[in-house]
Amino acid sequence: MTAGPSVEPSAEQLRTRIPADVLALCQRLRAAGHRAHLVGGGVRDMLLGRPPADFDVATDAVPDAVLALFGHTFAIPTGLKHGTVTVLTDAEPRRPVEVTTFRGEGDYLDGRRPSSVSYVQSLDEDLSRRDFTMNAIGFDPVDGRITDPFDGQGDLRRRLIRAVGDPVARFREDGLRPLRAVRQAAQLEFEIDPPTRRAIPQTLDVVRKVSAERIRDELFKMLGARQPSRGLRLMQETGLLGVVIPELLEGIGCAQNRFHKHDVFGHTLAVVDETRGDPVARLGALLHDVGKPRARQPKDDAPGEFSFFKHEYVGADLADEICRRLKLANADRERVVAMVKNHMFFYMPDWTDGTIRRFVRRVGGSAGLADLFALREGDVRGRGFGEDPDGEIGELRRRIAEVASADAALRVTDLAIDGRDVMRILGVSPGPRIGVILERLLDCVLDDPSLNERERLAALVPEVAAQFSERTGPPPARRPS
């Protein structure tokens, strides 16, 4: 990932990087007698030669004027109290662009938002309220003029994240800004200016006021970086990690054994960097060994070494708590917990095809396997000894591919019969034992996929039900209708 630009683009070169629909929006504002400057991350990314994720426009036009100019069909009052109108451009699909009136801000009383907003006439005043110098650059695409009152371009060349003005004041205004600093340091592979970095531990009380959802979103963006460990290490050093996921700090200095070069925390950071996947998979990697410090026991036969018996189950419980605290969606939480719970698998050559199918079913099918294999590859590389992950999972991958070609049932819903068939064959009413019988039928099919035919499974139902009844007693007969 590139950080700073090798050759800083000229204003004219910058103009050529602006999509025609965004330029047309700015031209329309100018034609109506208003100013229009691109600001924020879009300008920063263009200066870095990166494709902007979005575009924001700062203008002296008040929201009512913007609504009148673009019409209520294409101008949406998404943030009137902050002076923001979202304008849909004339591109297909229509691009949303936030158009915000030049503004100043009152005191931040809750560490999240200003107590008041007032409109100002100067772009410089507007830029002075922004978080970092690299995000406080304006560009007028019509006149081709760059406005950079805080030397943000210089900091881009220096690959430096520096707060606008007093960093303590900036961070006390919005407790998310310290997290944004370390996240952008990871994404851009920049350093944080020393005074800005020193301000982070001084403002942790404000960070604690930030909603779990905003913290989660920043964490996910960080986990999408090429090397998330850059941001995670900064979080640990500045105290942010103790606010967000304090359980990970237990791994610092937690020695392992001869198979690992690093302590638990160092190993964890290495595994996150080496795990390929989306931010949810990377979160699974971040938490995969979170249970180790609490499960660690000294080995009697190996002084100085430790075992971590069932740490994956301790870790799964902790991961569930952490994911709930961060307000993850249920599907994402379940995915992370499954990665932590199932990551300690060990393939043996004597596994039968049925064992392979049960393993695939237990870990959640193909999606769960993709996460687990990505984690195991990262885990092996993260040990620090240059091992090849294929040595541990290559043969298992090949076996799974062979077994999958047989198109076997892996779930109850894949069976050729269902609960209604079981009730009809046995003449019983609905109840939990129907599910148990279906699970046992699936167990038979996992060993012999050829059994998954309607007639063959129907013939097995009385036998399976009889085995069930031997342990639990006979099911009650169906009441006469």
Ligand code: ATP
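Between two forms, the rigid core is defined as the largest C-alpha subset superposing within 1.5 Å. Positions refer to the first chain, counted from 1. This is a predicted model, so every value here is computed, not measured. Compared with the form predicted together with the ligand:
Once both forms are overlaid on the rigid core, the distance between the two CA positions of Phe309 between these two forms is under 2 angstroms. The Cα position of Ser450 differs by 2 Å or more between these two forms after fitting on the rigid core. The Cα shift for Gly419 between these two forms, taken after rigid core superposition, is 2 angstroms or larger.
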Second form
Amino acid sequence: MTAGPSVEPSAEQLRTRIPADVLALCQRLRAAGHRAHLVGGGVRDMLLGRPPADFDVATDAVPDAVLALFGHTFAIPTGLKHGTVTVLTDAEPRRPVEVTTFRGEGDYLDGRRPSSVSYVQSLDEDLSRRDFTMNAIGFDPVDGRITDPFDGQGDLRRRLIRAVGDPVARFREDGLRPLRAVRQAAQLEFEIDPPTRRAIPQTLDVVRKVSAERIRDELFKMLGARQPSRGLRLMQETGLLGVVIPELLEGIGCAQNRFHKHDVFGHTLAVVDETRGDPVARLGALLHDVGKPRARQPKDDAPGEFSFFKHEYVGADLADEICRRLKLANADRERVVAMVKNHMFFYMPDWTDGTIRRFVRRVGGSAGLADLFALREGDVRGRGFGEDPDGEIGELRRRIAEVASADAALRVTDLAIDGRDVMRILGVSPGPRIGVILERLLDCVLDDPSLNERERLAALVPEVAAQFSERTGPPPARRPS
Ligand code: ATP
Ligand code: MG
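Alongside the form predicted on its own that was just displayed, please also present the structure of the form predicted together with the ligand.
Next comes the full complex, this chain leading.
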């Protein structure tokens, strides 16, 4: 566990940590006769000595007054329904700060999000509709005054996530809150206060109503934590995982073989923690073995052991389904699915340069490789035997670099035939098409260098030309970038 700050900052110290542009924004509201309090994650993070992700300001000024004060160039009505105006500060580059009118709890008719917004007069009322005590602290940077009606500072000191008010009632109002609790527990490496934690299994029906997009955003933030397993374990224990990615539960108690200390689920969590990459790569790690339980077969020749033949394909299909359900962007989904599908590669020293090239192509070029290597490194470290990941992929990495640098040296002019040959074979006159055909031929040669002979290339020309004339767009990039 990382230690919290031993001495928490005083209000005066806090004031000196506020960036000048954020302070100026608050001063401007104050000068116009309004109130201005920093609230939410920005205050929480500064009290913890962590860099804040963003700053939010709560004010008694209504959105129209905020818009008038900052002008339409620098104040954008991003969430008028929620009383929010995004003000761009005069920092370089301009920093967006959400300025929200003091709000009460709207009527949560369906547990999804407030169906209406009511403005309230006081900061205290605004703070009382916030989710957790640590997120319900206000700080007026002009007066240097902290407002903390629910002892959020005490909970920060105790490293506890605690609902403001009755946890079951608060979770019933908005089913995203249980997910925010586990996500923030993972990010901050906090515990969830027992009554708040106990409220999660009681409110899963409300979580089920939350939109896939909001769930996805929480999941991604959780996967960005140092150890996402903290949140994933909590999700499993509280039932949230069964709502969000129930397929992963199949790995609990799913034993593997003597090379693995953990069941599939335990192994997966260890790999996620050890995979270095963005949340999309971490999601690929989370799902890399999702097909294992369904593909598991007892081994005839080894009692008590199992094979997982083709689990990567079973897993890729499941991963595709899961990513669609979570409404990932297409490019992110494709990355995740490619990681799952391609993770079972085993380099052998007898791989030829052609095998290397085909492998690189199959996994989607250098971007796909980076994801796969991050996953494999995570896998090796996650096995927990202290092995060096380089032992497993170092040689393959070096071979790929060698082949790529040799290929980069290869140009169209290195081909065994030239543009005049192409024109002669096709009976056509000069034009841009000739260059494109030569590029395509080079592509073939990169795949299979033995093709780079006059006769063999000449024989390929009509085929390549026909492919190109059928194509509507330009040919694909020659080499994975
Ligand atoms: P992050 O570090 O991810 O920005 P955050 O706590 O600041 O975490 P935001 O989504 O930026 O989260 O929300 C800002 C503040 O708004 C929160 O700190 C909390 O006070 C309040 N809030 C956000 N979402 C909810 C919610 N679903 N229910 C109640 N209050 C919420
Ligand atoms: Mg925030």
